[in-house]
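Here's a solo chain for you in structure tokens, the form predicted alone.
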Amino acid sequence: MLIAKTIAEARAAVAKLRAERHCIGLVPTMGAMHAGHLSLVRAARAHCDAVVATIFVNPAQFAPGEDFAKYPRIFEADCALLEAEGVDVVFAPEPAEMYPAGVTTVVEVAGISDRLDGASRPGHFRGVATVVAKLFNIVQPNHAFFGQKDAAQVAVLRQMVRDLNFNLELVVCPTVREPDGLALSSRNRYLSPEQRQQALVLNRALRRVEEKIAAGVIDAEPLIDLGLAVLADEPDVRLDYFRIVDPDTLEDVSDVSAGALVAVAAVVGPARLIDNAVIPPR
């Protein structure tokens, strides 16, 4: 597995993977591997001839308070996860190489990056624009695969990809959980025993409105209402949002009846955690 800290480096290798194979499979992280990480390597190695990862700790999609500085950094460990894998390449840049002196362009996905995390998280949606598309336009790569747990960050990239023409299949995969339903997240480190037990509380919430609607609720007020009050049982947890939405505009919906996403995000302890739930069309 070679380790590329330049985008040079990374262009040069990803050149020879194509000359030697064709499909080339795209796994943008920021590190602090778990097992939903390694679904996407998987689902990437199925799909793809060469896989590359990513391994870059955003700073253009934190504000200031939130937990850029502490967001954990296990590199070698990464690496030796990734490499068991079977990846081919891991980009691992450091911010000065991503964002040098003088770089003022990033990228807008107007409208739907104010929405769920984009409301109360404002400009992550530009970071998170901006540096995907640095990445697809580095390693071109005919797949790049994201977890359905981060649903807002997919229907932002979903839209970027269309209006820039990106050549590029965007891969979407189900969110991994732990045995109690807990989804995976590399925040997750950040809890003590009894948080990690009160964050249950949000897969609590979606399983909860599913059953409903698979009861034939289909409204969304009630549905809503359901979910506030089993968040409720957990007064340590605050809530950021709890919300049904159209999972290509993020914009809320009246019913599930045409398919929806029950998402929501809260702090638990130290942690802002999400999670969503996807109701197909009836």
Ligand code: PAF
Contents of the next structure:
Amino acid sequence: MLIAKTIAEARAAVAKLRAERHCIGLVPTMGAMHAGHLSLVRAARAHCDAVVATIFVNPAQFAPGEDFAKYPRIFEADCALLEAEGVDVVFAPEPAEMYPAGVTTVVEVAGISDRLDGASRPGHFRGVATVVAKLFNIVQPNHAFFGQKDAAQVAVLRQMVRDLNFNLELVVCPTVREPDGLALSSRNRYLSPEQRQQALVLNRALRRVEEKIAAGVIDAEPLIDLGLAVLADEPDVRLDYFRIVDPDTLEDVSDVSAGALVAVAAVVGPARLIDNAVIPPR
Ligand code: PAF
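Having seen the form predicted alone, could you give me the form predicted together with the named molecule?
After this comes the whole thing, all chains and molecules, with the earlier chain placed first.
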């Protein structure tokens, strides 16, 4: 496995891969690998002839006061996991390589970037779209792999790929969960055992709403009320949002008959956690 630290090294490594094999899969990450990341790598391996993973804690997607400084950085352990999964190239630049002095261009996916997490974290999706666009330009993958857990990120990036005519396919892989239902996240590392127990309420609220939908309730309002009531069982969990939205536009829907995304975000101790459930069209 080759580790590229500079854009020039990454481009050279990818050019070599492309000359040998035709299809490149990209798995962008911020490191602190867990089984969710590894599922993306496995999907990339299954779809593509070569896999490039990136490890970059992107300062542009963190607001002042968020967890950029303490975001877990365990580069050697991450590389060992990626190598064991058969990744061909890891691109792990320093911030100055991605954002040298004088860089002023950003990618703003207007409208959708202000919904869900974008509403609570202004500028977050500008940072995500900008770095992902840069990674797409550097690696020029045929397919890029993202997790369904970050459903709002997926919607923003889909729109960006359409609007900017990136010549690649976004592949969205299912959320990976602990046996008790907690969605895997690098931020779960911040949780104490007690907070980890409390965090299960996010998944519990989603499951209760899914059960109601399966039982025939389609109106968003009572479904949201139910989700909020379940979340209220854990007073130490500070709700950010519990919404039922169109998965492509992230706008609220009044019923789930055409398919919907039930999405939740909450702060549990030091961690802001997100989770969601995809409701297929009836
Ligand atoms: O999902 C993430 O880990 C990040 O938002 C991403 C896509 C790697 C961009 O920094």
